[in-house]
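Here we start with a single chain on its own, the form predicted on its own, put down as structure tokens.
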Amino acid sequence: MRISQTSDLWWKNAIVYCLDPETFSDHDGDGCGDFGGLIQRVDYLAALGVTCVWLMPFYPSPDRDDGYDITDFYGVDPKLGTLGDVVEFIRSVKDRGMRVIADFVINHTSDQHPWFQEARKSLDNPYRDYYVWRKDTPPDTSKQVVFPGEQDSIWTKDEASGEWYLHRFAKHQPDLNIANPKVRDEIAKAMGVWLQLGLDGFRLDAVPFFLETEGQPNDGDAEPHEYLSALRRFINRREGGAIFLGEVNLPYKEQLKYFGVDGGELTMMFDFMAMQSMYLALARQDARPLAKVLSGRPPIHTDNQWAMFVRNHDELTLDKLSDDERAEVFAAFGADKDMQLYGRGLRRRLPSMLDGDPDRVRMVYSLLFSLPGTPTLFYGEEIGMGENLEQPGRSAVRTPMQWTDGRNAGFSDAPADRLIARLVEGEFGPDNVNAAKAMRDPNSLWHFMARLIQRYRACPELGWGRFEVLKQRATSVLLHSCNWQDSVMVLAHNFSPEEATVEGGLNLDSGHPKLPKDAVLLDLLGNRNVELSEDGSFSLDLEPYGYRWFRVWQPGDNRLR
């Protein structure tokens, strides 16, 4: 093993789960999920497999943006438990094997906040300038603005002061100044303080909107790359494993900045140009649209990763998408404008856009962990949860998680008209998608994601491998290999609902090893192994919506089949 290749770079090939700690599980029965609940949900977590679970925001806060309206970077929501309640979660965690990482915003705070507070209150206070202000009257700014319909600019006129503060989100959110080194010592104490007690690194929202300059002097101190990277810097000499999982929604060639010299700013960003291209493949029944984008990704340092997802707690955004191919998917996948979200995306998860078909969901989800990076989940997925139109935006898939199908889907003991959010209703309820059933019913959805977390993690070429999208003629065929030190993987997918013959060959002049006479593809999901010609050639055929995992092997390979 290269001694650069090591569980020390455990996000590699981790397995990780977002979840909002207040639609988890509620404990004390007041209607909204806490730390006392996820704390006996963390075996459930343990048993499917998972490494590292991601907290969605959980600080003390208004709550007009689902938390990430921030009035005490240190402090814990009173709904949601004590400081206490956090520790003996993480605790919790530590103690099965798994990590934890947590969301942190740097590009605002909520306009309750008592930096915020203090700012306004005149010209010359010392808070003033942990804020991004202006005299003048601002021009229009519409195009600029995050959420359309919501917002119309992305300054707002404080009356007490009679200046304008930047607001790139919600007029709500002040954005904060980071040129300010106030603001970066604040931010990296508290980023200590949680680090300190047992967190292994945050999930960063919105990370170009706070490097961002605009109404910033134009001090080269506050160089916003070397910001992050000094950030990361610091969260390493505290704790060395610990990562910044980075927010960037940017075609690739201006993402690899985000990474920055050597992999020292973001060590993982998300990959959603694979994402909304897999989506486009998925609607058209093709999957040229996602090899096209796979094979245009360009390589990253070692120490970095990509994670790979297929929902996450925002609307699915659309928007790298061309006004065509959007509407494709729109037609596909949510042709109701209500199922829509800011012209960009949907606000649907998979099973119910895939209109519940079994075959079709575990394709994608066998997708998902074949794709080079890190897997990431969204709560509720590996169940196979809906979504429930009838709650505003983005909280149409931030629904209670259904534990059961009795009161409330055993999430809460509270009058249903308290909880937190609203239950998904109909065939993606909780009377037909629950965990407690899932987990009882072998061939569940839950039982297929736990096995593909299983062979993940069995299968460090997925993580760590050079990925190759191995040529062949059916168009709705996906198929690529997956190659690290002395071990290649085979992996093919169909897209469409027809049956597919794949003609395909493993590329000998790209670095693959050289193959033993006797070589097969060693099927890692089920029992037909494909036949493997010394010229890496083979032959074989997909089902309808069909998946196979092969590995090359040939036999005295002592590794586990």
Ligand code: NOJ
Contents of the next structure:
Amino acid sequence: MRISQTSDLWWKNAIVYCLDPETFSDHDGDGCGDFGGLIQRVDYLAALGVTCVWLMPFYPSPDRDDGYDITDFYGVDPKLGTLGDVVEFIRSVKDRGMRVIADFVINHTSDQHPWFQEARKSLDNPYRDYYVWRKDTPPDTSKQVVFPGEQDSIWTKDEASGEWYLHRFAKHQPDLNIANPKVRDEIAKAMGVWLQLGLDGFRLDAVPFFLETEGQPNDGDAEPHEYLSALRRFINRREGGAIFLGEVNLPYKEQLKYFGVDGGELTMMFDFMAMQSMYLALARQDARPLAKVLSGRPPIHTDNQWAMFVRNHDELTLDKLSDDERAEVFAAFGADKDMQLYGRGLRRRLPSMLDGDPDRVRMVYSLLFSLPGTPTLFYGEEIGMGENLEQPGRSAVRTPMQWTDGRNAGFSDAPADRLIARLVEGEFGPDNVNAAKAMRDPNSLWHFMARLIQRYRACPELGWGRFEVLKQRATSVLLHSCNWQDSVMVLAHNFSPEEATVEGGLNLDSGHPKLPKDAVLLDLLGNRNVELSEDGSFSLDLEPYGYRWFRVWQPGDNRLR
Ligand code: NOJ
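Can I get the form predicted together with 1-deoxynojirimycin (NOJ) as well, since the one above is the form predicted on its own?
Every component of the complex follows; first up is the chain already shown.
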């Protein structure tokens, strides 16, 4: 392994920071965030230490699904700024050594997109086949809808032409027909433009949905995975280091298909399985559900990676848990019906779910950074923002970033009633939780997060290494190791409010039959090294919700300690 590979495959140990330009920072004072505001916050992101910014959709949109309903793949929504502003932003980010990726939605457009407006004009319109139509009355598809309660079918009749169009999401989001070569060309062309302007890749929305072409026109030539791999080859011809970070909420076995042969389709995928089992483990104060899921995670190609996350902009989906397990998580973290969404998730952020317990919150973020994969943060997590349940649906967690305790949380100078979204109120609102305060306090969550980020960046074992759950008897503890080249890390997390003692041991392989006398577990987050026996066994204590990171250190090891 050449060390340069760690920069070639930059995504393997990146720290991704997701933000919505609408709610991050408002420069022109109209109450909506914009790229002018974002540019002013680039140094904040650099100071935190994240290495890749993920922009939620910024394309022109009627905004009926927070920008995931696009009317022009080449444009910038005027309320967010101009193309020039986006390029300025990308340049500023790159100047600070970070990268930028952006959401891209292939599955559908807005019904206001000129293609759809054309398509519905007549059956022989040249854009008709850009979308998916059926002539006969569709069967009951109420079980297949993604937003139950907001949608009752995945087909809607277009009265003008008398046919039904497919929409896996809301009816104002008609599905594109990616089996149509013209649509494929349009998508590639648009991606090419953004790569040319400096993007480092895309977060691909709803991947399994757009790859589903069965029964669609032209499906004869449309092997979906071949399409995804062709698109990936295209972006890498244009830009060698460009990535696809895909949203594929499926069990591991099914997810694997989306990495493709030799890792040639999606570069990264969110690890929804680990995320959901982590919440079950938190609810039970028992690490075993997470240990079990992680132990069953299949190996992936070196070029691929899992993206780990605690929260994102959608509901905290728990759809892969059993009904009883989901009920346990609901009871622990969102018993109020109003906190639940679509029967499968919670519209809350982590600190409020954990009643603001700082030790528990920190344990979860330590865990996030220590799990094998690339940690992905959602804006505001670094300061411990909560949600506003007065906001409709998923917008509860999409409130304006809290910069100060001043007017509109320092987000905007507009009159309060013109803000794009309501601020969080109460305990997690800007009076108590804001970036300015957090940055001044060396003991704040922000500084803790910045330290984790710094540590993570100096521990390639975590992104690159071989992961293993280590056996031990404390059920509340996840003990794991990551081995990379000659280096071994040991990480311990206590899910319980009780102290725990861990009697563990390294799995010494034939290369390391015995450890030298003075080997220790070097404490990477504090100053409490732990003795290591020659056979690799050790004993360590964890505080309530304690977390510890170690690296095996042997005499003669001259790395920074
Ligand atoms: C997944 C996105 O995360 C979500 O916010 C959006 O509503 C749907 N895809 C539809 O684009």
